[in-house]
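The data below hold one chain only, encoded as structure tokens and taken in the form predicted alone.
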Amino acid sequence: MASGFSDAESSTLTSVLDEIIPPSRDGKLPGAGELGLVDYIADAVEKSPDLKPAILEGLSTLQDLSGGRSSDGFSALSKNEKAELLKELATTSPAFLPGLTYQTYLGYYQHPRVLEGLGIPGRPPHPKGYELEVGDLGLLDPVRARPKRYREC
């Protein structure tokens, strides 16, 4: 329980993240539970007090609805049976995707493997920086050409 979720929880958290984001077809790219975000998951609940009561309800009813269809939980079940459980968990509670998803994406897209999986550096843009394509700034004239819309001190 180090994530701050119990290992039923974390196991199940750990498949529905591969429901969220799978891994790649190709194998670029791993899914979501793959990476381990569900301690980056429990680290947000913590921080969030309107997250975490979602999230966890969430996955208690997650298991409830699971426990009845196999006796080893959620992440036993095929890929169809999960998907028909999320989406009639997204009926009854219907604030533990949407933040759950938020959460996710913010995790899995700053990933060292995932950067490097989309060909980004698996590295903080500051002090190397990233190699920006020339634009045409010509297309800021129209702008530029408008009034200012504030005061100057």
Given for the second form:
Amino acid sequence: MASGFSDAESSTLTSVLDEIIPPSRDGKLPGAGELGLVDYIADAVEKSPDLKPAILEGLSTLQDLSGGRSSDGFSALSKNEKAELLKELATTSPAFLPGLTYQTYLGYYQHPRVLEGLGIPGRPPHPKGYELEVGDLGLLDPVRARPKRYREC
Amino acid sequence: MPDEVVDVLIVGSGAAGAALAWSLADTRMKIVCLEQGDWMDPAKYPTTAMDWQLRGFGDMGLSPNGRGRPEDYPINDSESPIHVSNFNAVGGSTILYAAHFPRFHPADFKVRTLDGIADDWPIDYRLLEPYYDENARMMGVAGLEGDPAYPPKKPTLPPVPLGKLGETLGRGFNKLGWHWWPSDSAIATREYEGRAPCINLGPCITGCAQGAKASTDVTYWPVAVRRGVELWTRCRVREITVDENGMADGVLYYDAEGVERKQKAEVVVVACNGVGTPRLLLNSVSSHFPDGIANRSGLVGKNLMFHPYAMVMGLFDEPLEGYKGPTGCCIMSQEFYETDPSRGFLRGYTMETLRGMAPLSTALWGMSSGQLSSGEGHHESYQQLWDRTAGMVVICEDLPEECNQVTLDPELEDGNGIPSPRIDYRLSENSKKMLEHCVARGKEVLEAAGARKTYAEAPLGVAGWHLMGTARMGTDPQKSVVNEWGRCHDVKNLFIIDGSIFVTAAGVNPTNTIQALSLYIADKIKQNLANLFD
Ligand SMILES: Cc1cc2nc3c(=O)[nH]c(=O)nc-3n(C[C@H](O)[C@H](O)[C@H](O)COP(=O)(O)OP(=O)(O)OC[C@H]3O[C@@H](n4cnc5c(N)ncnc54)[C@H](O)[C@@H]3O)c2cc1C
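Output block for the form predicted in complex with the partner chain, input the form predicted alone:
Once more the chain from above appears, this time first in line as the rest of the complex follows.
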């Protein structure tokens, strides 16, 4: 329960995160659950009194709904079943998915593994920075050839 | 120093206060600057940590209302489509600024004569030119000589890199035969005066951890302090006090512990920016000045100008490497800068291209614009957006109107109980037409550069970062607050040196002109020391 969620909640949440952002087909980008964003979400939930009830209530509903289909919970369901339940949840707990998706994006697109998967270094910009080409200043030749553009006064 | 009278007391250590302090330092006068914020530690700026993409929305955000640092004062700008953005620290708003560093055009000082609207300035480009040059030496301005949009000027440093993104957009401008040029940028593109060179970190507007961006805490202040100017931080000025003759005799301020103190001075200089300055003047009420100090004209706080901005963005097929390089500085165009009445509005605008988005902003933009799907297809939809965006902000000239104003809010106050400013501002018809025009032209050039889709937002609500006109300069005390060298008409030992004194706003970023003006005012003070109050 290191994350602040129970083991069952963590396991359900990990699967939901992988539904929100699954691994990429080329294997370069991990799924959000596989990336271990549960801790990030737990932290965000603790800091946001608005989000907390929506996430906890959504997870509990999802566990109840899954229980009717498999004794092993949401993670054991097929892809189609997961999608169906999440669709159902969108009507019963409308704040759950939008809030969770937003937090998932925040955690995912700041993660070093994801930055690397996108082709940029998985580190803060400073102190190494980035190389950037000066570019072709010859492109300015037509601009230089034009008359002056300011009003003399 | 409770009883000591300092020679010059400056309030505010931003772009203007720093330049004036540095210039006056060679007089060997006793100069003290009071600043409500503190020194920033660049090692703690967002780009040094993995949460760099998010912190720009938090404690290093643009709005003092959202940021809520103890040194911030809240601003009621609910009656304005444009919201104030600033920073309160040593260096002021230059801590966050994008460092776009253009000069005004000569015609910007002659708006009434040339275009029959607003007012002429009582000074002109030629007079400010040596101060622009001096400011370029002190701040370090990267640029390229030969821009046909300007009288000849020499940059101090090589231009910021175009990168693939700048080249792509430059080709678009060329296709249409429009003007463009690498932006004048207050960024050290190579080592300069002890400052490390720019390493293309990206978001300059959350503070430059490299120290390459010319915020005044790393340019003017270290030199001014070495030369003996005292900079007292976490000192928030409540009011300017007057003696029995109605001359300024010092200020009342709260120190870091919240204790009220008085500091006496021979000369008081206000440099709190176009919103902070009228706020302080209006808060300085006495029997001599029941409507606020230096406000016999009734113009303190009036004529607020912001620069209405448009943001125009395009989605391209190719990656543009837009996540690197100074966010706000790449290339600019002044194709539509000078007045052409056939366009349906007077005056004009500058297009300033932006670099692309970082990974998280891409996702959030994709989410809010409905272009990013979650679940199956997430990565494919993300790849359509990631590193494919390039665009511009367009900065439109605002014109002075008395109804656009800063007053004191009857309820809102800062942590020391000082009344906060309230903004009432609306867009003029001229601005609306200009915004419409620039959005259409912005889309046209992005399409010419290869954008397959374009997007626009105008006016850009967050873009209240240029604060001007609220204590305007002029020769007639009925129609202006300060004279042609920043001295208040009503109080001869009180000077104002920030964007408040602008008569008109031009269609470019103001900081280079704010600093050139404050260097000019400092020179006038030095030249007139013997009879400064005559
Ligand atoms: C996000 C952003 C981007 C920008 N980009 C650009 C750009 O690219 N180019 C450009 O030219 N400009 C830009 N600007 C604007 C630029 O920062 C300002 O024009 C410039 O800093 C104004 O200088 P100033 O000295 O008048 O005021 P400021 O730099 O705002 O300094 C005023 C100082 O006064 C202090 N102060 C205020 N009231 C009190 C008080 N009562 N007691 C004590 N201290 C007080 C404040 O704490 C502050 O430090 C940008 C601004 C922002 C916020």
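Keep in mind it's a predicted model, so treat the numbers as computed, not measured. Throughout, rigid core stands for the largest set of C-alpha atoms superposing within 1.5 Å between the two forms. Residue numbers count along the first chain shown, from 1.
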Verify the C-alpha shift of Arg144 between the two forms: is it 2 Å or more after superposing the core?
yes
Does Lys47 move its CA by 2 angstroms or more between the two forms when the core is aligned?
no
For Lys87, state whether the C-alpha moves by 2 Å or more between the two forms after rigid core superposition.
no
